[in-house]
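Next up: a single chain in structure tokens, the form predicted alone.
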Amino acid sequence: MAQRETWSTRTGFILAAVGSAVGLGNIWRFPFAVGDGGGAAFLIVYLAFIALIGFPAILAEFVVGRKTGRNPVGALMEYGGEAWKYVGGVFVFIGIVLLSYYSVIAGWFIRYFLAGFQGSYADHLASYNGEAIEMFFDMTFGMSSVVLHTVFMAATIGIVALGIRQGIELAVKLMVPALIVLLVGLAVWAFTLDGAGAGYAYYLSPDAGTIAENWATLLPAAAGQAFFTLSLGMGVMITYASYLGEDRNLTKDAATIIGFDTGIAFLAGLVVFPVFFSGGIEPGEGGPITIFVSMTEAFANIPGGRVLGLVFFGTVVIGALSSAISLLEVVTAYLIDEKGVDRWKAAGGIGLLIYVIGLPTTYDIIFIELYDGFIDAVLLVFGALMVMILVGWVAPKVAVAELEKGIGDLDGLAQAWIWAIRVPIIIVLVISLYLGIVDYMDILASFSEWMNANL
């Protein structure tokens, strides 16, 4: 059996993990999640989840991955026993389904990026002769969506097939710094807009009453967003940590990754909401298409909007690709480790399956809502819950011993980490999972209505 690959540098691992975390979760999903959650009220709950849940949770995934040196299925089976391989299988399933529609959404961003080369965004909207702005977005579906889905998946497969050092690590060392620089530049520009003050007030001024009144919807939404944006509950961090050496300080790596990820999500808000308010856009409307419809209309009405639109949508494409390669790596690593499949064949074969599963989402937005609602509100939280049970209750001593490698004796801090996982984190995840399932029932009802109307 060939020797398993490893990261060549600490920087490579950090950037890969950050790249996985910062893609569409931070720039596509974060703005509409904040908008749906009422602005700053959602932001506060989300940040609390990141600090109180995200940090202990990412450490748990790191210790499982590094201890076993295997993909999620093999890692959970080795760490917890034969029955846990089925939980690992859930992670593989999440990676397949999530990437299937993620790729389609990334293709939409490619289309909006290319549209900037074909004329101003104002000209594109004017060509619809006064029709609703959503018409421009509706043209994203159909054959153009299929073609761009094909292009994006081909690029993702190519990078993963090249391996850890020559593919993923090399790619993220170029993409992640470029994404950060572009977002910082956009945030500085957004600060100069006339409506920036109103955007900042909406985004940064929380109302305690709003949080108290809407906690039942804010809690699962913030939990799902936190796990989505940190790539938790989907096996990515287990897989990436499996390529680490034992001398690494996992707490330092976790803090660095979370700091970068949260900072980039926050930066995305500093770009999007000033633009929304400057363009007279209501941020709480639109759901998954918010970023497309609202930003296009804003770029159509802002001086220099064509160039800025190109930069913005191009930035999102970079972030999307850095996340997509991590999702494909989870499934590819499973086939390599457990089935002995060559990396090129594994990446290409499973990539083709993911591509086919994603085709329905090129037809109508209802399929995006169906897939995303199930992954975000249910499976990600379930996956994270299972890892917390495994680390906190099934084998806590193994977890502490693994965490202390590269750090030293943590004494009471290690026990505080374990008990944080055992009680408050598991309780919050159980509540979030229940609320998420309840919310998903509404999505299923909407999908049933759509099926009755269209079949």
Contents of the next structure:
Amino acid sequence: MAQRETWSTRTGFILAAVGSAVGLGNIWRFPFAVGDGGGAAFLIVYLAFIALIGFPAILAEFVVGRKTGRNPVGALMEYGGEAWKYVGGVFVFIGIVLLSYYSVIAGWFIRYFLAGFQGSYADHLASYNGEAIEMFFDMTFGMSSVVLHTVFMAATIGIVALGIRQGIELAVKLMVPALIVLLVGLAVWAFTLDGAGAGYAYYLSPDAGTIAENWATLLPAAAGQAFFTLSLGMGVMITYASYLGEDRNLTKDAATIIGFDTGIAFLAGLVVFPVFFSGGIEPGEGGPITIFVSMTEAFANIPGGRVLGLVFFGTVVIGALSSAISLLEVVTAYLIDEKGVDRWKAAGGIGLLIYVIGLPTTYDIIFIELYDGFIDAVLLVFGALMVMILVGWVAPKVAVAELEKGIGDLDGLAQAWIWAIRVPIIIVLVISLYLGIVDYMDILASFSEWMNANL
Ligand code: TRP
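If the one shown is the form predicted alone, what is the structure of the form predicted in complex with tryptophan (TRP)?
Whole complex next, starting from this chain.
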């Protein structure tokens, strides 16, 4: 087998991991998860989960990846024993399905980005009699969705096929800084809107009552969002850490990556909530389409909306692309390492399969809910749980030794890490998984209604 590639610099690795973490999860999913969860109450639980669960969990994936230097299937097998390869197989499956609809949603953002070139958002909206929801369904589903899904997958495949240094590292070095600059600019602009005060209040002042009343939905939603946004639960961070050539301080890298990801999600909230409140939009309604509907109304009504809109939707596409490449890289790395396929063939072949699996989601939004509900609330939580069991119970000593490489003796801290994983984190994950499955039953029920009505 050819020599395995490594990142050329520490910054390259960090940017790639940040690029993976920052994506639709931060800008598309986070605002509607906050809205579903009742605003600031969700934000608090989410931030707590990022710190208490996200941080130990990302370290666990890093340790497994760097220790084994392999893709998730090989890594879990080497780390935990033969039977763990099936868990690795589930990870590869998650990557395939997740990317399949992720690409379609990224295509919606491309569509809205292109709309800015075709005319002002006000004109677009007027041609749908001011109905932003109608505009959304007309513009995003059907043929244009298929075409843009094709374009997005082709770009993802191209970058991954080029490899770690030539493709991924180079791409994220351009994309991550661009994304941050654009979002900061948008947040400053949002600050000047009339609804900014109300938006900040909704987003930033929690009341304990809401948390106590809604914990059964808040808990799995916040856990799911925390894993999704940090790209945990399916081996992205295992794979990226497997390309680390040297031993360095993984806790520092984890803190940096989490800091960026959380900062950017927070920033996205500072952009969208002022906009929602200026436009008189209820953040809790609309789920996956919220952001499109509300941002179009906003961009239709403010001076310079056409350019701002273009910038906003374009920014999200950049973020989505750097995440998509991480998903495809997991599956590609598996085919290269375990099956000896060459990089181009692996990325292209599996990319095509992913493309086909995504096609139903271009047809009706119910498929997005069907795919996303299963991946986010069920499989990613399951995947994260498996990594926690592996690191916390199956081979904790190896994990501690690996973590201490490049840091030195951690004593009590390493034990605290292992114990955090062993009990509280595993309990939260088990509860979230259970509640996630219960919620998913509702989605399945509405899907079968949809089938009966449409087929
Ligand atoms: N974290 C990315 C986002 O926020 C999405 C993503 C990329 C992801 N790779 C992942 C989610 C792996 C879960 C697992 O958009």
